[in-house]
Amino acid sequence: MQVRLFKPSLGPEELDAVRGAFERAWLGLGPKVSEFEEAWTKYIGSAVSMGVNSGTAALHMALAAWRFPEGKKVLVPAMTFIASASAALYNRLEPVFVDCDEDTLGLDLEDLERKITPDCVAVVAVHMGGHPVPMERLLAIARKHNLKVVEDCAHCAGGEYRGRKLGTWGDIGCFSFEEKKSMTTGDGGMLVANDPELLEPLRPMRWVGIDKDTWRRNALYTDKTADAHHWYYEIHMVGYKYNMNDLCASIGLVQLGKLDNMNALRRSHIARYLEGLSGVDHLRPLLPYDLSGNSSYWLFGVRSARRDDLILQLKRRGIATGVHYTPLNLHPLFAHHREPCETARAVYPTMITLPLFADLTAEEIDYVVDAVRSFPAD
């Protein structure tokens, strides 16, 4: 048996949605992007949403919203994907790496407070694997030190914490709809905010700095009441080609309708994994999976003192695995960062990501469980 690590859950509905975009012959930034933004706003419970072409773009623009002075510092988890820190670099800001909590792999809030200096202006809160950062505690720290809060929700689309959707706790929430994520648009992302004034100035930034995108100009092209300057636009800022397009948005609208069910399926798969692996004393779950309520977990994994040997055994059985993630301050790009993140350094060599996706079958889960259970303790 061959078992993939991740796999998007797609069907004829997505094909029909894409066909509709073809039939309308409007594939770029257009009406479906606006429709998706409105649907996401209603679903997530924010005041406003803005679709972009990746979660990385969302993070970049989120930190751009406040126009922080060059050289200011952003607190970023050591245990996360590169985009969380790249967003600071793109804005000419300096990332400061915060250690992870030993159990949740999310921000260690005590280490966070130790590393706050007067130059720190923001914190990126990553809900690692879908496990929520305790946002009420983080927000109290942020208010105390006048920090802006960006929620990186790449792993938890649709997830809730204390009855409130993740992404709506901080100042700006950022989502990824990349192929492997909780829901997909192929590639894509979304920003949300409870204050519309935070996102509205970013709309020209996602469209190469132009103050009026082509869809907004389109209706005027043949409007008999418009003057000859319907084509006119102005550029007031340096912008980026970060817009979402109607092909992606068409898929996203269908995926959004499936998101709650896909999250429920992943919860069910994790419960089967946990039951199957119970009693294996030399392994422990990667995260403290809380499957009650409307949690949204994107990763399932285990921790093993013999990680590499276990990976090789699973590879021989045709089971794909991964490691999420190498702590960022161990990468050559950040060799000059000397912030101690000892927990991340210690936990990282034990971490293994196992297959998890909505369409994973019980047979596949049991096959993986059998392969893991047959791995000797030493």
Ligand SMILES: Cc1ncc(COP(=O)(O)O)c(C=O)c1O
Second form
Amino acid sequence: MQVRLFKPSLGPEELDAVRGAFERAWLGLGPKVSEFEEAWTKYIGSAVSMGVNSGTAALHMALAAWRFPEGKKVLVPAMTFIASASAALYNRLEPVFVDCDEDTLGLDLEDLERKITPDCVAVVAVHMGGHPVPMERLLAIARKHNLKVVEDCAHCAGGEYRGRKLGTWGDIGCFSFEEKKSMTTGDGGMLVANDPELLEPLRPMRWVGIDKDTWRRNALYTDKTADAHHWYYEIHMVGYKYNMNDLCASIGLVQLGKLDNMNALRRSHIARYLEGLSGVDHLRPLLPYDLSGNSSYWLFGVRSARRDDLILQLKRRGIATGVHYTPLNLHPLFAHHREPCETARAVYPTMITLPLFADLTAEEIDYVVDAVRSFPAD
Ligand SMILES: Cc1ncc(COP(=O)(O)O)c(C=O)c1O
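Alternate state requested, the form predicted in complex with the named molecule (shown: the form predicted on its own):
Okay, now the whole complex, with that chain kicking things off.
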């Protein structure tokens, strides 16, 4: 048996939606993007949403929203994907790496407070693997130190914390619809905010700086009542080619309809894993999985003192594994940073990500459990 690590859950509905975009012969930024943005706003409970072509683009633009002066600092978890930190670098801001909590692998809020200096302007809160950062505590710290809060929700689309959707707690929430994520558009991302004023200036930024969407002007091209300047637009800023397109939005609309069910399936797969692995003393679950309510875990894994041997054992059985993540401050790119993140450094050599996706079967989970259980304790 071969078991993949991640797999998008796609069916004929997504194919039909793509066919619809072909039939309309409008594949770029268009009405489907607006429709998806409206549906996402309603689902998440934000005031506004903006579709882009990746979670990385969403994070880049989120930190651009406040036009922070060059060289200011952004607090970023060490235990995350590079995009959470690149967003600061793209905006000529400096990431300050914050250690992770030993249990949740999310931001260690004590280390966060220790590392805040007057130059810090924002914090990126990553809900690592789908486990929520305690947002009420983070927001209290952010308020005290006048920090803007960007929630990186790449791992937790649809997840809630204390009955409120993740992404709506901070100033701006950023989602990823990359193919491995909780739901997918192939590649894609979304920004959400409770204050529409925050996102509106970013709309031209996602569309090379142009202040009008082509598809909205398109109807005027042959409108006899419109003047000859239907083509006119102005550029007031440096923009990026970050727009979501109609092809992706068509898939996204279908996937959004399936998201709650896909999150529920992942919860039940994790429950089966946890039951199957209970009593294996030399392992512990990667995260403190709380499967009550509307949690949206995206990563399942275990921690083992003999991580590499276990990875090899699973490889031999055809089971794909991963490690999420090498702490960012240990990468050569950040050699000059090296602020201490001792927990992340100590924990990551024990971390293994195991297969988790909505369409994972009970048989596959049991196969993985059996392979893990048969791994000798020492
Ligand atoms: C925590 C985190 N943030 C941001 C991203 C970037 O998302 P995308 O791949 O859509 O650019 C990822 C992608 O894996 C991620 O894991």
